[in-house]
Amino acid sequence: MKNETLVNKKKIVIVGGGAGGLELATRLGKKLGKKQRAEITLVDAQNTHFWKPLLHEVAAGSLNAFEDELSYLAQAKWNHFRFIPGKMESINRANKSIGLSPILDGNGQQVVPARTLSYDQLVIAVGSTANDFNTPGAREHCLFLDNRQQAERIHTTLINHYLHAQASGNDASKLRIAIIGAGATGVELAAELHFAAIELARYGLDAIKPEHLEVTIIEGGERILPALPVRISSSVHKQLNKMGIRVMTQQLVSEIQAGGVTTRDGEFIESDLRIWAAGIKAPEFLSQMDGLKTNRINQLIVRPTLQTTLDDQIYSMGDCASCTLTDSKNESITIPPRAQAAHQQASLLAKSLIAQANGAAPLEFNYKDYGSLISLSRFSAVGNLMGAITGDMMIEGTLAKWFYISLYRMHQMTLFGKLRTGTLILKDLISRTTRPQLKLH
């Protein structure tokens, strides 16, 4: 009987170990994997997980990614699912299988051959990448902030500029950084870079004075943070100005060159370092996945149950999914690509898949917008909280900063539980006394 149960276990495969995918694997592992009711498998191209909303801190050096990364193998062991490294390259819906591309080492030598993985239910949660809108020169002359490796490349490039200036002996050295895009990523990165300039000077890399770090944010829309309420956008704009950060709105970028950025109005903005933070799209390979319907930015179109439109056994969530719901006013709303949406979808999908294992129908997703928060490094935070009690309340300063920090702690609690998260918080507090305020290498 035991062997028969093992053979007949439902196979649930989750592709993508971002915030939503890893939370879903952890929840299902605890509820179904632990009880041998299903075989839960997580697939990701990387070996470790890092919370994407903190990548701007890694780029500036405010956070050391090595201290906050989580091994997928370890999380799998602790939570009764299995982890398979690999990148999905195909789906065969008829055979209910996915193809994983070979894994190569740094020299291009094959480490792991191409593989096929079968499933009964498949969840695609591969996140998003930057959308450069095919802007000429963007790929050649910009750095991006899609993953940890790219964030660390930005940080290394930043440090190298400071080391070069220090070695030159020129106390009047300048560093000009252009950030294309004034969404949350671009704005938060600009503030972190301002903080980094102050800290680098404190630690002796003072050839580039903090006031000589010239950060320019270039936004095509009428205001920064276009997805947030106007009052928040205006407050953040004022604080950026106080930091000496130049903000340019209604400036569409037409071309990126080695020495700067050209706008459609013909203005050329000189820069030593260019970072693209405008727009997102789902990975392009999703548009070629055995006929599954996608939109113009490659997102899989899903129903309120998070099932894809053509296959009930394939689900998608997070940034790579386009889910349109009907709100209380009978108006259609498309779920925004935010961490809170991925968190809520992971929670719903875990309950839905568990319910289906018990013979129930899939559950429908109901999105609740709890507001948005923008971190301005150590200086401040601004945002709004939305709820039945608070209504739509704007907060800023220390209170907003605490709420902002709590978002990451909530993610950790989902993965580790309250006790281990408390231990991690204590570890972080202690480590502040034994390490510099900024990663210096």
Ligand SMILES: Cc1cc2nc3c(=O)[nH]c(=O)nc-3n(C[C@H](O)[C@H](O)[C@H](O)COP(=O)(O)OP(=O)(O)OC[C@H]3O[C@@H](n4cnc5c(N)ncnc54)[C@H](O)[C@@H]3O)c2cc1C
The other form holds:
Amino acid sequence: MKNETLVNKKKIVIVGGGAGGLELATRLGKKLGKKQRAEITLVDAQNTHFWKPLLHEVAAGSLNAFEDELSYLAQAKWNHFRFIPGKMESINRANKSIGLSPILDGNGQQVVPARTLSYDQLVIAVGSTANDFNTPGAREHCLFLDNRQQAERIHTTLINHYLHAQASGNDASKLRIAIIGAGATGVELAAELHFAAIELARYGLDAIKPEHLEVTIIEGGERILPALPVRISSSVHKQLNKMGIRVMTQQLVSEIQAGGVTTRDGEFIESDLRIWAAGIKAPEFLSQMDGLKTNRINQLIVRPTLQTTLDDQIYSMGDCASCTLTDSKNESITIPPRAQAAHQQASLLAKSLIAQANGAAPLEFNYKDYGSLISLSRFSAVGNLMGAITGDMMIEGTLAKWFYISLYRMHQMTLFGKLRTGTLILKDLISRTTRPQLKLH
Ligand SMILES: Cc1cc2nc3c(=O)[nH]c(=O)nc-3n(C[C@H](O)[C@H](O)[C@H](O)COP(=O)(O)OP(=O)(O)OC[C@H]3O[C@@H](n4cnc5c(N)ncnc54)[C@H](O)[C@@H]3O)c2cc1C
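Next up, the form predicted in complex with the ligand in place of the form predicted alone?
Whole complex next, starting from this chain.
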């Protein structure tokens, strides 16, 4: 009888254990996996989870990624789901299976061969990467901030520039950094680098004085933070100026070279380091998914139930999904690629898949915009809160910073529960007193 139950158990496979996917796997594991009502499997190309909105802090060194990474195997064990490492590369909808590419070691030797994995219900939550719009030279001459390895590479490159300047003995050395894109990623990174410059000098790497770290943000649109209200954008712009960060708007980048960035107007912005933080696109393999419909940036088009257009058993959520809903004013809204949206979709999908296990129909997603917050490193945060009590309220400074930090704590709460999150907050407070303000190596 036990074997029969195991054989008949529904297989729910979630691909991508990011801001949305890991929350979903954790919720389903606790509700369906624990009671043996379904077999929940999470697949991810990495072995550990790291919350993506913290990447700019890793890049600048204000956060050590090792302290906040979470092993998928451990989370799976604690929450009654299975973790399979692997990168999804294909799907066979007729056979209800996905293909995972081989896992290779650092020398290109095969560690695990290519595999197929069957599913009854599949959730694709593979996130997005920056979109360089095929700008000539971008891939060769820019660093990107799409995952932990890339963030650590930016940090190492930054430290190496400081070490080189220090060894040169020239205490008027300069470091010029160009950031392409003034969305939340570019803006938050610029502020974080400003903080890093102050701290690095304080810890003795002072050949590059804080005022000699020249950060330029280049934005194609009319203003920075184009997706946010004008008042937030203006306030952040002023604060960036106060930090000495140069902001260029209405400047489309036409080419990147080893020594700088050329705009369409023909201006050349010299830079030692270039970081591409503009636009997003979903992974390319999604556009060849056995007929599943995608948009021009490879996002899978989903219905309000988060089911893909052609296949009721395949769902998608988070940055890699394009979901358009109709709001209470009968206006069409496209769900933005944000952690807040991935979190809400994970929560809805968990309820929906549990309801379906009980014989109900799929539930529909309803997005609530609680506002946006932009972190300006330790200095401040700016944003708006949108709620029944607050209305649309702009906040700045320490209060805004607290709300910003609470976003990550909410993610941890979903993954670990209140008690463990409380312990982690305590651990972070204590460890702050025992380590430097910045990762210095
Ligand atoms: C620097 C930065 C700052 C940000 N700040 C904010 C913020 O303040 N607030 C906010 O709301 N949003 C912010 N965002 C956006 C936010 O991070 C994303 O919207 C959110 O992470 C999307 O969640 P997701 O689950 O869709 O994808 P992700 O969190 O990106 O997770 C995708 C997962 O899929 C895995 N994966 C990818 N491809 C494959 C594959 N082929 N096979 C298997 N696994 C795969 C990846 O390893 C990853 O674990 C920020 C983003 C960046 C880069």
